[in-house]
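The form predicted alone is given below as one chain in structure tokens.
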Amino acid sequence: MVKQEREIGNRPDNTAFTQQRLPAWQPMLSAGIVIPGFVLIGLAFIGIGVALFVTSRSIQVLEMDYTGVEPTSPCFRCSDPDVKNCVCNLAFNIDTLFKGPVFFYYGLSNYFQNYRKYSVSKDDDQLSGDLDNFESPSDTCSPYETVGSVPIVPCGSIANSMFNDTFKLYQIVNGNEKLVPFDGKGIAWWTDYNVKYRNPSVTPLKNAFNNTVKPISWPKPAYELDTSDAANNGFINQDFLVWMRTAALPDFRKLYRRITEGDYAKGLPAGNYTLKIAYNYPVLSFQGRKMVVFSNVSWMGGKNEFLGIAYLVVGSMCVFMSIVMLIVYAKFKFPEED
């Protein structure tokens, strides 16, 4: 008796909602619906795929390897780790106008930023400007946490391995070098610059780094990353922010500069160019490669033929399956069916 009363007390209310008596609708999938549906979906995917593929093919990309492994490479001498402060010149020619805006990237290969121990080797509190973590960095920064007993700021493997090759581009005009202006503002993610990374509220910024040391592999401390722009230093330096957003794949490229100003606002005119590279970043120890990439973009972003091919394949499969289903339905449908 008690058990029956308990069951009655726990029973849901006798309403259409709790007793699942609400009116419902579900599609009745028939050949007349499924087959045309597959055809329409397939044609839509094929149309999108063609648009993506054609647009991707129209994007201009110029890639040049400057690792310096080959003896004929202009950067061969600089690839020697014993050679310091080496500058090499990479000459190239553009046949037609390289439409702007032009994006200039550096690329690395066989570089595993997605390795777990590497990707977590940073102190987020320190990078958000917390001075307490300047004095006592997080254990996640190991083995780049301290030098002796002095804390490293910014600490961690990601910051320590920051890419430090620098580039200057010149157009050869009547035998003279004309500097192509680079725009380095706004190359990092907005959320990284405005939310995730912050400098400590100390003026001048240099004082916040008292009793700390720079990362072992850095030639200068964080507050001197950009001597030409005081606002582009510390943890909100654009190049630093771009590097700290780790890549998912071992072969990647990161935005270095944009070409959007002066005589080159519409792009790089046809002609001869020289790229002067301050070769600092070692990659041969892990069989890596370095390259520079010039590219423009379209409404779909950068060059990516895979996306268009994927749409074409899926769309073609849908159309093919609709044909197969139509044949099967025409051959095996029941007589009483319409």
The other form holds:
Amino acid sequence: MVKQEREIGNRPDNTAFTQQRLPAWQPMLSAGIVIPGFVLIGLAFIGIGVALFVTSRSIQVLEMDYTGVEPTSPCFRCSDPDVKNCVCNLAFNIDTLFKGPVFFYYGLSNYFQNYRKYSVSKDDDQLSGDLDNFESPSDTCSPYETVGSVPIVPCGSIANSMFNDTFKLYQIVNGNEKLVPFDGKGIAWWTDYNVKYRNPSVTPLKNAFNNTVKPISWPKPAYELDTSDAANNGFINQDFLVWMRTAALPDFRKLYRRITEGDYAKGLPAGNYTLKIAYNYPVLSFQGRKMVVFSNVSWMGGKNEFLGIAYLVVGSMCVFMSIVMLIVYAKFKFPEED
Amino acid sequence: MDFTQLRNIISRYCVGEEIWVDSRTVYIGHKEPPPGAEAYIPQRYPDNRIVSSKYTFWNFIPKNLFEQFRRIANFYFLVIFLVQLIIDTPTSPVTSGLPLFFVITVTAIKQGYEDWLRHKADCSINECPVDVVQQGKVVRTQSHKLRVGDIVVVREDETFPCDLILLSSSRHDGTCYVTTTSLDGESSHKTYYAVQDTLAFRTEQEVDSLHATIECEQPQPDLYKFVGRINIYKDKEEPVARPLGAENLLLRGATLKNTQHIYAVAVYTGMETKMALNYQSKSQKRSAVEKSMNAFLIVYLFILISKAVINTVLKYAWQWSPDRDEPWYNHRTENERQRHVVIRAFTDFLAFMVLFNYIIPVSMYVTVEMQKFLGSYFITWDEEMFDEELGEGAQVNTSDLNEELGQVEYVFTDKTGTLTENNMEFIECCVDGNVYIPHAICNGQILSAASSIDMIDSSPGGYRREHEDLFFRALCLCHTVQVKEEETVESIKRGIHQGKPTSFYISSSPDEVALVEGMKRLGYTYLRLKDNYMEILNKDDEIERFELLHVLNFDSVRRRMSVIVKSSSGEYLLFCKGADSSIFPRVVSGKVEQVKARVELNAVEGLRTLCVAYRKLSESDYQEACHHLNEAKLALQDREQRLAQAYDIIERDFVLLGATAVEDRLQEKAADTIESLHKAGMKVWVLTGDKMETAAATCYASKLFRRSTQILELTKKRTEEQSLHDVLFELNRTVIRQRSMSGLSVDCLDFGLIIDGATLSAVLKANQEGAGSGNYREIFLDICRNCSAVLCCRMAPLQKAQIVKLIKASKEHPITLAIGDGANDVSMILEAHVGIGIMGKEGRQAARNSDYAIPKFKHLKKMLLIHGHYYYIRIAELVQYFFYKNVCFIFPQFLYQFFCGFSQQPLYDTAYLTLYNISFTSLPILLYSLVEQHVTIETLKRDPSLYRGISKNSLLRWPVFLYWTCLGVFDAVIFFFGAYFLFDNTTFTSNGQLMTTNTQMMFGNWTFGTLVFTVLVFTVTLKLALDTHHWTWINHFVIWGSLLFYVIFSLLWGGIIWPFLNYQRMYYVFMQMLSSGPAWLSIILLITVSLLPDVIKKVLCRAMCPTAIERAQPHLPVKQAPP
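So that was the form predicted alone. Now I'd like the form predicted in complex with its partner chain, please.
Starting with the chain above, the whole complex follows.
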């Protein structure tokens, strides 16, 4: 009796899992699947690629360097670091209608916003409006943590190095300069503006910044960033938010304004334009470049020929490989058929 | 070997002392010996506490941590973690600390739990009650309080609490029966004996009055060896000394049976008992896969270091110009400026190491271990390997070698009990050349055994008659068989006449049972052993009684056993039975030629033969023999040797009586299994102690040798004619000639080699001497390499291990497997790469010492061809895939350094860095490595040659490894530069319609990393999906499940402001990315491009040079592709 019980106890379960006999689908990368698959994928990719390429082609981009390295450049005068409050005028003309909405970007190159020490040099708690961190900023902000013993708000290298060139665009209509209205709202991430960055709940905002100093390179304190719009100040200033989202690569562009209003809602008409640049930001010391970019967008974002070309190349490669495979299979007599 | 030699040398130099160095003196009942004897030296022995646990409550944490960090991988991660803590590194210490903590904690919990179970088991053992005799009374105490010298009372069915010397038992003859099932698995009852002088004690008082000491050797682990001496002091006389052997020693763990109670004295307690000494773990075997894994790890460590060095050097080269070194927007702190440049460079190097350290995955070891541990359950669960008769399935004693089962090139198998059933059946016997065959059942009618004898020869002459009587009596007396259930003479008589099996014989040797049962069928029934009298029932239903005087036990060196009995007429008779080779040289008369002819005939038929001889002893002969035996038995040192000498003196001048033949049937499907192993490219060697003819017959029956096989003999017989040198060279020439010929002809002849123990040792010895006559070992190996099957007969157990070692050490370093069932196979099981034990009839020793134990030889086929094959491809993929996915993971980070000024900026967020190996990509590969079946079980069974496809570690060779690594680098380059071109110089924006109307927003560096990471996770998971041939619901669940988990985790991780984090860099990054059309398009593109080369390679390889395995895979009919 005891032995019988033992036998039953020891007997392994006869289930599909324990006996490794679970029902299974056994796909095989055979020619019958792969060749038509490749052709289908290839055709689909070529289709997408053509669509992307055409779309990308239709996007207009106007890109202008205004660093002022060459003596002929209008901003050459301003590129001297000793010159203060310099304004230079960049004149250009547009042949055909630049379809709206037009996006206006500034770009920097050879600028390492992704430098490790740089990209951590901020205090997220401070930027979310925590007054404790106004008094004692996080160590990560060093060396822009304090001046003497007075804390810097907003602290850190990123905030300190905020881009501070300003732009005004005029269309020359009958020899007169007509201001093209810029829309500076909603250029930053909605979540950054509404959730992640918060001003301390102190009114007026200025009081929250008592016993702090502005970042060393800033001409104005944070609560006076936008004198025209009181809600666009402090940490939720759109330009500040755009700057605080550090770029991935050393050559980058950041959105400055959109042109969506008034006469220019449909785009920039053909004509002559002057861009008035308040030139403040030094880049020559590290061989950097500054530029402005006008661009419009499509359903797939900005101009991006790479993606379309890549799709076309990969698609044609798939088709090509399927032909190669077909030849190989024909030559090697379809071993699967035996 | 060396150690004993050393000991002998030492003992030679300190004669006189040495006897006592290795022995201990036990004072029975803690009583001092009478004055005048030796001085009473109370000795300290450990108490009887069994400690199998490793840790205590207090030392668990430090000791366990120490044990774990001794592993090189854990130590490496600890160092990385500490570096992260000390210096300012790109990733937070959490990224490596958390996985390490996880791994360490899981391991610690597992080990802690196991240890807790051991503690509980120890406790229940240590606290179980034991009865001890103190001052003439029985006192109950706890087991762990027992001391050496205590007198213990053990009752029926109780387990012995420590190693005891039997003093007396409730049986009058001073014997007791014991089963050692829990020690060695033998279920037969063994008899243990009390010393003559003490067996008369009946009560506690009597036992307590005993005044004696025991001298015995210090504890040693051999269960079957014990040497000691008891000195009994009686009334101021000279002490009486009696020898003690293994037959007096009751082992802890064994159980008392069929005996009411015994008195015994403790000699070894606690951790010194033989059972505890046998707990010691065996040496670790490492599989070939593990070795390749370690080699790959070293390569990756090298890659890691060179990556860090390259980046450090480039960093300082790049920073040479000061505007790059410290642009105005990114000033250093004062501290950093003051630091010396060498220190800065070193810190940078460490930081790069930390950044790239994930290339050596912390989780790989855990996954591999889990795979092995969980995977081994499939072996124990396998119903096909379950044996109804035994009621047991396969056992896994170590799961470290699962994949080695798929790599076996040489199989060394024992014959008896492994290839054969070890279920002996008496076939015939021959007395002086006349053959007797028992026919219990003839034409459906039961005939009496006597009549069947008469059918052969009905007119026995006087001389014949005498020999016949002696022969049958010899077989009835010369054995160590026990009768399980004693029964009345009447019922036996009735049973015999009705032809029913009535009595059950038990013995450690199945041959003996078969012989005694065969005798019963021939009319001579062994009844029992009572009070040293053996009783047999002869053909005329009369009981004959013989006094059993001495048993000269069987051993594998002498290959014979003898008994000395005194017949009722007062004659002293020595009966001996044994192998022909050990009997014939000692025979002086008898019909040697006829018997020899019959023996050889039987041997050729594959029967096991034994010869029987006897010798009449005169009174003086007997006294002399007694003297020799007692002297040898009393010796404390070298007792074995002295006994052998005594046996040698006594066992000679025999008169040959006859021979017996016993059949050992082949195991079910043994031939089929061997054929499959051959087809799978394995070389099968049979190593046996049996004689050549018998073994060769078995080999033919089991299809190891086929008719077409050309047999090469390398036996003593041949080397006696020619010199070993000539024979070897001649064989070698034959083999080489044949090989060159078979190169031309299609049907190649295969060779089988037969070698015997003596020749083998000559071959090996010649080499040891060295220079002289050339290197025999190499020639021998060369011959063996060309033989598909080798039979080694007349092998001593140690020689079996030597053969295995020889092959292991040959220049190809093949993977060896040894399979056997008996204690004599243990040495080769331990020596081979994989040791498999058969749960056989000769006890469980082989199964206990093996890596895997299976019930039958036929199960080897499933074990190797199916389980082994699967485990190998599973673990190979696991190892390669792990390295691949970590190259994919880390190489983009390396590339990113070129675009962030070598500032050690991590590409991925901390959470991604931490969880990549732990959760996003761990389960699919683990489950793959548990359930993958690249071909079906049926196909593997049908076509054993598929096993060749994975031989020689083919999936883990360097070219394959290189392919995987290159694929990883290629994928990494695609991920990184794909994302790079999308970000660089383009307005890669989202049109963010989900967020607010028509906003165009810039993506930062974290979006860049997240994009790369998303492509990475999808690609490596889909790569595994491409490699999966066997999609069960589990695979679907984990592959799609972990992708889904990644998406859900990312949504969650980015969807909430996590209050415990001091940065919120991932906030909404993932969602923003997904709200952008180009991001979707590029993810799809990059995944496709990354997978494309692998798909193309697979398809082309399949078409152009399909492997046997690929051919065997099921496939769909080929359709013409649309144009």
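For clarity, every value in this text was computed on a predicted model and none was experimentally measured. Rigid core: the largest C-alpha set superposing within 1.5 Å between the two forms. Residue numbers count along the first chain shown, from 1.
Problem - Is_shifted I327 between the two forms (CA, 2 Å cut-off, rigid core) - result: Where the cores coincide, I327 shows only a C-alpha shift between the two forms that is less than 2 Å.
Exercise for the section: For A16, give the CA shift between the two forms in Å, the superposition being done on the rigid core. Expected result: Core-aligned C-alpha shift comes out at 5.0 Å.
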